[in-house]
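We begin with a single chain expressed as structure tokens, specifically the form predicted on its own.
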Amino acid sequence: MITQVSSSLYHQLTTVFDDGLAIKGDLEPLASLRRNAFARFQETGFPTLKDEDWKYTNLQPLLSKNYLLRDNLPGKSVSIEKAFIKGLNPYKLVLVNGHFRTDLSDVVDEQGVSIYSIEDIHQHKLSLRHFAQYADKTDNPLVALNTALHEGGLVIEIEKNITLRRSIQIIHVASSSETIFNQTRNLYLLGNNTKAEILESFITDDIGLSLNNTVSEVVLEENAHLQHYYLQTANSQSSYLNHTEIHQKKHSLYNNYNCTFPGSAFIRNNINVRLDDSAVESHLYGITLTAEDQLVDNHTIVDHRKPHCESYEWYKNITQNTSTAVFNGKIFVREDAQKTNAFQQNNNMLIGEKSTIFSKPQLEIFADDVKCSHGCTMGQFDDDALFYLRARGISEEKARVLLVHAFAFDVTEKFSSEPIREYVDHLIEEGLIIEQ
């Protein structure tokens, strides 16, 4: 049944679609694709508050607004250097809008990668058969929309036994004087014993208000390692939705780190994480600081199907003024996961008292032969430690930020990269506030 049937981008979306704008030019099998992809999105709209799943994270105002849609913007100038991080040299691939901007990227010249455009999938036979097989199945309608009305997005390929020289920088710009909404479908493939680190920024260059609905597919084949890093610090004009679908083979390795900072107005990240074969390790880890309206939703599934796997997932909130932080993780552990290792823990810090977090910490286990523990605490600055600290001469300004650092550590002390580290604790320190 449609539940927005009154939404404005609802109601923009269902008249390009059925103009045939989306599929003008696409071959089979991306048409059909596309249109049972859009049936989907139409049997159930865009969630409401009434969804389980949604009931902390109301998307109604974000709908009701008239957006640009199909916005190319292919010679526009941006700027990029707010995404730069000291001592990192990676190569850097920047989206406007979700256009995959050759012009203002690096060339990778490293043998056994390729990198292009979503729009040039139907060319390459190993991206097309991975293309949609795997975030699609879920049922977040989303998804569906972005499979049925995707404009842009990247294709990473990397070969087996390649061990990239440096990282990968996307950098995701918003950029736009009008109000416009982006769909962005991205693909990363890494073959058999393949090592690689991909960042992505988020950053905002214009002042138009932006929607921008995300899509990611990871595959990672038997014994890949991936270091997967989230930098959110877009302005407060623009909100996302993002989802991330990981399928891994067996002895793969995905750590994932997902940051986000004062700025974007809304953002809600899906992050499901399928241990689909034997000895796969997954590593999710979270920082989240909120400031004045802003709210954050991070939702994680981690899927044991297969025995000998283990995760760990560790995230951390850190709200203040009146923000909104939410974090929703799953992890299940099917009947045939026997000898799984899994641990998951959601800890809160709450300055002021006009914050608000809500945590739900899920566990659901069919298996009986498995070590599985979860947990979460909610608390606010330790008066006796800043006691402590100002007595002996430290500013109550710097004490604040000490404890805040010392509450990030346990997650910020995982990175791999000790520059990213270095520019996380900067963003820590500079979007505190200290008077509530």
Given for the second form:
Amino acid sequence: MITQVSSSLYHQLTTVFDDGLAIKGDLEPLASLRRNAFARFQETGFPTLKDEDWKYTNLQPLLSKNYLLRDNLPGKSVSIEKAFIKGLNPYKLVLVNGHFRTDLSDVVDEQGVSIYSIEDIHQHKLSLRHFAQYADKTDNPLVALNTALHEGGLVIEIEKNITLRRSIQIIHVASSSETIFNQTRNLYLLGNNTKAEILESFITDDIGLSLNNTVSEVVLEENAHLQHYYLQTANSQSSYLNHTEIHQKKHSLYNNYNCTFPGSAFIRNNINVRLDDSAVESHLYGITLTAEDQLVDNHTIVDHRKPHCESYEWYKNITQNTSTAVFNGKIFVREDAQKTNAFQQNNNMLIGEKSTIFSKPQLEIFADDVKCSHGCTMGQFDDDALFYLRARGISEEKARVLLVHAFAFDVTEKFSSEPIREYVDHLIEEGLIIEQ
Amino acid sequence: MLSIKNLQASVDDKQILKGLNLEVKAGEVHAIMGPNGSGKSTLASVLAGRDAYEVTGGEVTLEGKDLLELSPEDRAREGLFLAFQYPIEIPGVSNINFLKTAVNEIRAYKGLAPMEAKEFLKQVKEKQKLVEFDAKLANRSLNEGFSGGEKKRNEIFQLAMLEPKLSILDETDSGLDIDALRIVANGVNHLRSKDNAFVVITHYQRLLEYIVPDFVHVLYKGRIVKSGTKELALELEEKGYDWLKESVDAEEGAAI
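Condition change, the form predicted on its own to the form predicted together with its partner chain:
Let us now look at the entire complex, which starts with that chain.
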């Protein structure tokens, strides 16, 4: 079926692709991957409100703008200080509009770790074997578009039996004086018995508008452990479409901590975890604090495909002003996935009287010997609690901060890193607006 | 210390306090008794500054300062403390963190530097002992999963830590067994001094056997209709409130 699309971005992208600019110089199999992916994208076009998965998240206003499709200014100076986390000393890897800037990045001085730009992937057999093998199996047209036209991004390969001594912080900077469309593509491969912590910070620099369509594929081989943080602190000039696809093998552990703060106007995160082997464990934690007209939409899929796996998901939304938060949590328990333990919880706190939250837990269970639970709550500031704190001499402002921290605590206490917890607590405090 | 003059207050347009007068001096303990619905808890809430209560007349001063003009937090910083009848459970806020915040906010108001961590812990230890408050509870979330008695003890523990000038105990005895009652009362008695004062709101004379008041007042229909010494409490225990109600109602009838 061909959907009529009249967006200006769509036409721009078609023109670029037809001119062959994207695949110029690409070797096989990359050129075919791009070609096939673009055909898939063209079949559906951009998602619209008619798609169940995009019901509350209207892309159209973003698509009608005229974008600069590449803004690779190799020497552009950017400031990355706002992504720094007190008490944490990670290897910093800087991507400006998706382009890996070795001049601004630390050298990762660890054995068995290779880090390179996605443009160099054709030289790496292992990565090439995994590239576009996971996210592209979903029906998200934005993934197909990214596969077809991505420019820039990072590959991290960790060889088996390696435990990273320091964490890796990827700082994604959207920086342009123009209105820009970035399509970053990342691939993280963790070999057998590896352990790593990867933080991804999203920040903005400069004054231009940006739309960032990022796809990351994460592969955890047997007994690999990854702590994966998303720290979204970009400004209101920016919009993000992030798709993360995680593929897990036996005894692996994947923890995702997805934190979003006031700033970026429009954020859609798709986080899909495929538990594709037995004895896999996955944890998805989310804390979203929104303000002004912000829209933050978190769509997650936890896909139990094999027996004896455990997943645990806890998302908290706090909405202020006229902002909107969306949570959609799908859990699949396939026929083979007996003895699955799947837990999901979504708690919401509406602070802004005109703010909106859409929550949709969605469980599809095809196995009969499983333990699954889900829950969802909606609430506001507890006036009695507020008064109790104030009656002890605590200012209204501080009382609100305490109560929001308390609300977020179920999630923040799960953080594997103390400095990041403090950083996030601080961002919550900063992001709270007292007068609604 | 506390001076209440002709205080009138309403909730949802229903007048509850109808011209209440009370003078509390430093070093004194006043008990306020009265039948259900007489306005005892309203008085406590109005003094602490709860939003739902509207003051429609009268004045309240604490050491000369107009209390009614202040926000709830500023009243607390000026030295008012309300021990809640139903302390609130706040999961995720640790008891100790909450106390430290409260202590330091009050100190900041007075222009003092935050309390040293060592000094704070020393005080916590000392005051915990005073109200036989389990140290394990101090590290838990505020009142979360506490028993009724533990919650009330926590109120007195907070009172001990914040060292207010004027404390209002709102039915602190409700829901307490005799042992818990004795512990709470002992705590209060230890904290009594010539510089502070207590207003004890209660239904029953029982608490007053442990916290012996200097004055006893009977609140009825939003006014104090009788004041006396601790013997008045005994008389009420024996005779109930009916005789007082009747005489007040009769007076009202006569006035009409």
